[in-house]
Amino acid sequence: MLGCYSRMVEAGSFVDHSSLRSIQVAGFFWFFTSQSQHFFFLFKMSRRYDSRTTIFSPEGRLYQVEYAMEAIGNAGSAIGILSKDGVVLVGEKKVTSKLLQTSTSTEKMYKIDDHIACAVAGIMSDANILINTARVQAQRYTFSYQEPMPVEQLVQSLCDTKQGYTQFGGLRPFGVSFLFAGWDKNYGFQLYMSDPSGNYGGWKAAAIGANNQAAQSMLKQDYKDDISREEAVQLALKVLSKTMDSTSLTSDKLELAEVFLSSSGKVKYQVCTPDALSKMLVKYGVTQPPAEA
């Protein structure tokens, strides 16, 4: 537009100052409008990658999967430790209100089959769906082959389901991470961790949920390959006491479960009672014993 005016002046056409100002103002608004449309287009493009699970961003990221992992970071933490004679799972229960009726069932620990259990961090409604799916898969395998399902095969099957929810439109990822503890005749005791993307891996010690990075660093420093189950319990309680947001560690805020072999050679899943857990906390120096009246 301004170029048109300059050509008019060169041609000798007469244009008064008011016309010149009108042309300049019009040119400014044309430039401003075009730039605004450009910025709006870029913003709209970024939101397009942000709101869909099936589209990669230009940096190769799936934002909705990353947001699901962030949601897990706000949940109660859970720690799993693999020992030479079993697997220990410890979880933090989030007490949102003093008026809330405490549940008699476990909140963080779930039994999938006689030889497999898991700890959960994230959205519990999502976890319930996946846990029921895993239980059905384990029973179908036992019914078909008359033997327990291998631990890694069950974990891989469940992670395939989780991965499908990141690849098809109209679905959102499951906002939950798991720690799987189990035993089978092929590889003995095993500990696996999975996240909303459907990835999983075998670990000697792992942490999920709130402050998982700090817990992972402590586990890396203090873990030993020949650790016993009792030492694993002590280490898990120690790490959880230093990484929990709560100032005091009590049995009301914790759950502890173990997978081990009984004296008869059968796999046993055992959840620690609140009374036994309170004694453990005092025994390992994590909390002070209650004052006597």
Contents of the next structure:
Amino acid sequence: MLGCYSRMVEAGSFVDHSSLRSIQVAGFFWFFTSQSQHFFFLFKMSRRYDSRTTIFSPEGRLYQVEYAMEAIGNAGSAIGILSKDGVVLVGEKKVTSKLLQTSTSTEKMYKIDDHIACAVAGIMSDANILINTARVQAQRYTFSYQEPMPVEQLVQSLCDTKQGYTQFGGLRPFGVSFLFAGWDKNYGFQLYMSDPSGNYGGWKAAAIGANNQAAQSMLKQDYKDDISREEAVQLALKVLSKTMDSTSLTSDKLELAEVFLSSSGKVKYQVCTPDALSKMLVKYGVTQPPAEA
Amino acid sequence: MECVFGMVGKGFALVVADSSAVNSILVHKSNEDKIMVLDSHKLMGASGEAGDRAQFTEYVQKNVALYQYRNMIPLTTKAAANFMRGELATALRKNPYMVNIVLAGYDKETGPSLYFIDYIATLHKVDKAAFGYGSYFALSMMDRHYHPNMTVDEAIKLADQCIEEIRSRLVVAPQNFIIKIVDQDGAREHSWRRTTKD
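The structure above corresponds to the form predicted alone; please provide the structure of the form predicted in complex with its partner chain.
Expanding to the full complex; the earlier chain stays at the top.
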């Protein structure tokens, strides 16, 4: 009996916890039946490892985390570009009903602290939880140190939270990717991208959400290191218009926000008004100007 | 009768502390260093309950070091002062630390600064500060002779005047004093003022 047990574990790939228990009960005969099961499951091996977030697959992948990233791949895209005098965030709005109250709330852009903002792609309800967590972390830091939290530390702290959901607790990961834009006195303007695995990186230009691969390669071609904020806005709008599914781009399908230093030296986070955005879209040739009546 | 005082000069800050370790009527040693070097550019002069003093100052020092390891940047003097105040405040209504601290630091962007941190978590950013019975004499002396932007020599002379007052007017005056300085080149020991050898 013991010999079979160890064989089972060695063959490994198609044995999960419940099967091991049944070995102890059924014993020797399990070994033979499982061989045929093995053949049947060869094509759908991953299905055995989906259900729990906190176990590895035999190829060393975390399927729940990857599925979370799939979910984000279907969500509205967002692009962030770092320029020498600010960070630009542009997002594609998926909900564009005329009935929606858009005056006060934003769909893609959120302010975390006076000096940090983020763009979101993925499941909005998950995003709300994480945004609140980020806000609390930023305030907690300021409560302790009476100084604004350095941007990377906030991103790191939030990503540590996200990582927890991939290792213990049995809860699914968050289906959200973030683009964090901020300024601090150590490193100036910064742009960070984070994903459900809890990984993050500092970027000069990044894209998340639908068609992010295409957007990322377009950004790689056209980004220059000394780009100005205005040029960055132009580039972001251009790239987004090319990768978005919709045929025509109007200001009600987009959100644009910028993080920059005001003339008094304070960090400002500004969401562009729909009118100003429409004018910009026309100016940069992204939409055709309305036909003169 | 512990005594700690400090002042800010032009591009530097000074902290002076007595170096006696006393238990009731017995002087254990007169070369106890009560000014801890918190990191490369911070000094923390602490007076109070001996066990609490060591415990709290070491706790703060290790947390400041941890922050630097984690985040690749040092804490500013202001951030360190507020962190300390927060720790004292949290412990205050359960298990208070009976420690008074004078924190001096030099930051590249803002220059030298001095913080007065009480055992009940009072925090003040000041130009001159003092704790203990010696503070009656040190503060009066500094009120009379301190002016902003003093040179190191002027500040040391003023510190000596304060020490002289403490020695001559305080009934159980501490025997030895240690002076430490922090400026753009870092925090370091400046000198001792001894009446006894230990």
